[in-house]
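In the form predicted alone, a lone chain appears below as structure tokens.
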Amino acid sequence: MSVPVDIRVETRDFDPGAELAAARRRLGGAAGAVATFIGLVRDRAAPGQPVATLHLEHYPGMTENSIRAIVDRALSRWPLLDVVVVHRVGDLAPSEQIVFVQVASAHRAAAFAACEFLMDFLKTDAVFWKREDSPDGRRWIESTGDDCRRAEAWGDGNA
């Protein structure tokens, strides 16, 4: 059986209840679970330093298999139903929302795990460039050594 997966890198803003009742249409009555995470864009990059806009850029084609990648793990740990993966990229505000992920399976366990470790992953490998813009001028970001941390406790080597 293929588990449907839906992976998008778009600028557009995205609506969290919408993508959770057409998962429900695929779904049918298949899943007893669905676990999703919303990221937001903060205000502060760290105490004292404000952030005006997060700008990421992306290549296309790349940035979606490298996050194709990440899921196929997912799916190979877990036995998920549905998958998906929406990404924003251009300029965002702060409380704009940047990540969504959404999980489906038969039990909560492997949705959470699964979602989790989505997230984990999409912090370390996914190909993106980000940019914080503040008062203070311009900086480029990468993954944080907690991000880092956080992928290699999964353990699959692959952070």
Contents of the next structure:
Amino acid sequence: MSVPVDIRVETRDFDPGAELAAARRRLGGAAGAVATFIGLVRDRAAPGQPVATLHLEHYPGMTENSIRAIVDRALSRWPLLDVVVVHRVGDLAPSEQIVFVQVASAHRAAAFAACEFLMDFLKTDAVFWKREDSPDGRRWIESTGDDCRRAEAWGDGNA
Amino acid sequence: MSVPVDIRVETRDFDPGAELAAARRRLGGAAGAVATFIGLVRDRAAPGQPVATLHLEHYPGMTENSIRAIVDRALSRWPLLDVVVVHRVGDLAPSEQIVFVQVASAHRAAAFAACEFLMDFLKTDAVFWKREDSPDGRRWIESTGDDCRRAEAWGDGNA
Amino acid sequence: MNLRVRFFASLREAVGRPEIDLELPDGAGHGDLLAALEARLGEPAMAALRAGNVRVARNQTLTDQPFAPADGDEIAFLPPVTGG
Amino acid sequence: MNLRVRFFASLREAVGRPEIDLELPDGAGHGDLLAALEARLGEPAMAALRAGNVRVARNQTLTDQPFAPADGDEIAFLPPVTGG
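Can you now output the form predicted together with its partner chain? The one shown was the form predicted alone.
Whole complex next, starting from this chain.
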């Protein structure tokens, strides 16, 4: 049985309600749990540092493959029933949606764990580049040490 | 600063997309993470055991207070920005939505942890009673040992 | 004193109704409350209310037994809860 | 052999363009590729491509250096990634 996996990298905004509705149409009655994460653009990177715009860039093809590799690792660890990952690229203003992860499973423990796992590795392993464009200038962002520690904590040997 | 907390116990269905949109209107630019959980009625309680309907009962007033107490414990543990808990009561068919938890925070670690914490204690401490009505008869359900272990694992001393 | 006693879920089904009103003499204690309940509900229902996993709420707050009832109290018998 | 070389994010900005096409003699090796790049891009851009945290993808798969380029390869220089 192949698990439905929907991975999209898009400039346009996404609709979490529509993603859930679509997943529910795909899901049979075995699904008891859907865990979802929505990332929003925060209005500052560090205290006192205003951010006007977040610019996201990707490598079409390779980026989707890098996400698929992360999803495959999640699928091998947890009994998931449906996975959706949507990541936006382009210019995003504060408070805009940037990333969406939705995982369905029979029980909540797997859904929560897989959703968090996917986000942790999207931060460190997915092929995206993020630039903060503020009145003070432009700055390319690197994964934080905290992000790397979170990914490594899964003990997957791939972080 | 008081954190917006929306707790509702209702017979009618909820709309996760509308809940997210409402939270985003309340949230300032400090929020970077929204973790959400949607519980669905599974079509069987145990292998080979069909469930026609799930019946949920509550104690109006006391039930909302019991959820508020769980939310307050989450608020004291994590720096949350917005919390929504919606729990349905009445008769629910398989695949219907039964519970919704949505937590916003600046960063994803707190949002994920608090969302899972809330679900774990909703299972064990919130004042609901669940009955499975199947062709074989009616059966009131008790929290599983697994549910209680998950709640106890938070080490909150209240499980 | 007048009390309302409520029964939920499996206990409502065991008792056969969601609530009853009781009138107890002033100064009545916990034993008087149980005796009045037994007189109204009969033994099979009382056995369900006395089960070890049944919790009692007084005015919507869980309470230990015994407690001293007061006029206007809402007493609820709650079987083990299961949310989510 | 003909190759396309792509630059992303900060490296695209350092190089000043998103991609260039290179023609190398048949049998050219990794050193020939770097030499041809340096001839086209100049030293400041090459210094950015040589930074220790830059990874190279060959046909959209991360690769170790040195590697032997082949006709039709798409070579990409990738700065450290940051998703989510």
